[in-house]
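Form predicted alone, single chain, as structure tokens, below.
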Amino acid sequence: MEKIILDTDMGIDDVFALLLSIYSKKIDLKAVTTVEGNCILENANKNALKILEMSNCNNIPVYSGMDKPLQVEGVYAEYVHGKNGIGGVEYTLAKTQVEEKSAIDYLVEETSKYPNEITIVAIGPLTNIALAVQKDPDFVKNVKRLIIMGSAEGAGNVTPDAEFNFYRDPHAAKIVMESGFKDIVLVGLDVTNRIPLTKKLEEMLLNINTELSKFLYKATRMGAEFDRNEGLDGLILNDPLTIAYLIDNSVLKLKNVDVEIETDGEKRGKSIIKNSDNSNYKFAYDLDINKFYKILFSEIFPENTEIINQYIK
């Protein structure tokens, strides 16, 4: 099993990633660390705690992280994810609370306790990861590998050049990219823009007809409308692709790259991707779309594979 810490800003697609981390038998989710991005930090914490409670996983701790970028003014994606981060869907608060220890302290201490055993999956802005790098020089070498949802070699989704997570905190992204992690996999818009929650898949969620599938359908309404107005085929499922890769690495095609991050001006958050045979950083440039969908929904809804197989061949 892959031991992971999920570092997340708990928007709608983060919910799918968290659920996939919980339900897959190939993933051992040690903890959730939160960061502000898609929504304010308080809502990210509430969302993480609620999804864990809904999944009967209250034993998995949540550590609260940073509520602002390192240097620039913060931006949010509430226009996609709603004010509460999950499409405005109302719910009763979880009975559990976030841990007293900060996300940064937890990241440093846990990877120090289990060096080269824990993969960090960062699906929000990289603020927590950058601060952990700065806090402890051994953090970088203690992390087994770092899987990041971020970057774009082609067009961005918040500006023509920049993907949201890197735009939100470009200085953090720069620190992380220059820190010397032994293994980084970048999963960016070049692949994730090809995996929307299509109307066919929305219909599948309704036909699965469980409390969880109905919750996911409701939570995706606002994001689906926004992304379709942008010319896409539905809500883009950016974040769960990182977990699907850990479950079955054949879902992605990777190339070795060097990465530079623009931090200022009109190009803020832009990823400059250069092919490099000597780099241990990998960039996803292609994917098996049907395999991703099959992994995502079969792992979350294992008792509904007959319905899933009708929609995903």
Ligand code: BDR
Second form
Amino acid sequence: MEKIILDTDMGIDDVFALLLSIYSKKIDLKAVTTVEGNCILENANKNALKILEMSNCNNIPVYSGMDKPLQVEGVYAEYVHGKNGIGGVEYTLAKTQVEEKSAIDYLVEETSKYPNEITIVAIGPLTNIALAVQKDPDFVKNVKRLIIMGSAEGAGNVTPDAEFNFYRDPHAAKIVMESGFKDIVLVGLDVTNRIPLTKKLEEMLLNINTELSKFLYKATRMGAEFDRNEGLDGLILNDPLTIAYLIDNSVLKLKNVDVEIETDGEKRGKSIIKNSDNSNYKFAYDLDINKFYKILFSEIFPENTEIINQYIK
Ligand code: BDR
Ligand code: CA
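Complement to the form predicted alone: the form predicted together with the named molecule:
Entire complex below, previous chain first.
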């Protein structure tokens, strides 16, 4: 079992990533740490607590993290995720609360208690991770590996050059990339843009017809409309690809790269990816699309494999 901490800004595709890490028997989700990004931090916390409660996983703690980028002004992605982060779907708040300890202290302390055992999966801006790097010089060596949803070798989704997570906190992305983690896997838009929640998959969610599938269908309406207006085939399922990779490595094809981050000006948040055989940073350049969809939906809806098999070959 892969022990992970999920660092998330709890937008709508983050919900899929959180559910996948809760439901998969190959993932041992130790905790959720939140960061501001897709929505304000308070909503990210509420969303994380709610999804855990809905999944009967109240025992998994949520640690609240940083509510602004290191140096630049915060931007949000309400046009995809709604003001509350989950497509404007209203819900009664979970009964649980976030922990007292901050996400940054938790990240530092937990990885130092279990050096080399914990994988951090970062699917929001990298603010918490950069602050943990700055807080404790041993943090970088204590982390087993870091899987990041961020970057774009080709086109961005906020500006022509930049992907949202790196754009929102480019200084954090730069600190993380330059801090010498022993193993980083970067999952960027070049692969995630190829995994929309298509019309067919939306129909599958409706046919599965459980509370959870109906909730996911509703929560993805706003993002689906936005992404379709952008010429994509449906809401892009960026974040769960990181977890699917941990469940089955063969879902991604990786190449060794050096990464540079632009922090200022028009190209803020751009990632410059250069092939480099000597680097221990890996970048996803291709994926098995059907394998991804199969993993995602059959792990989250194990009782509905018959329906899933009709839609995903
Ligand atoms: C990333 O930014 C957010 O909108 C998504 O949740 C994902 O983490 C994609 O650029
Ligand atoms: Ca995210």
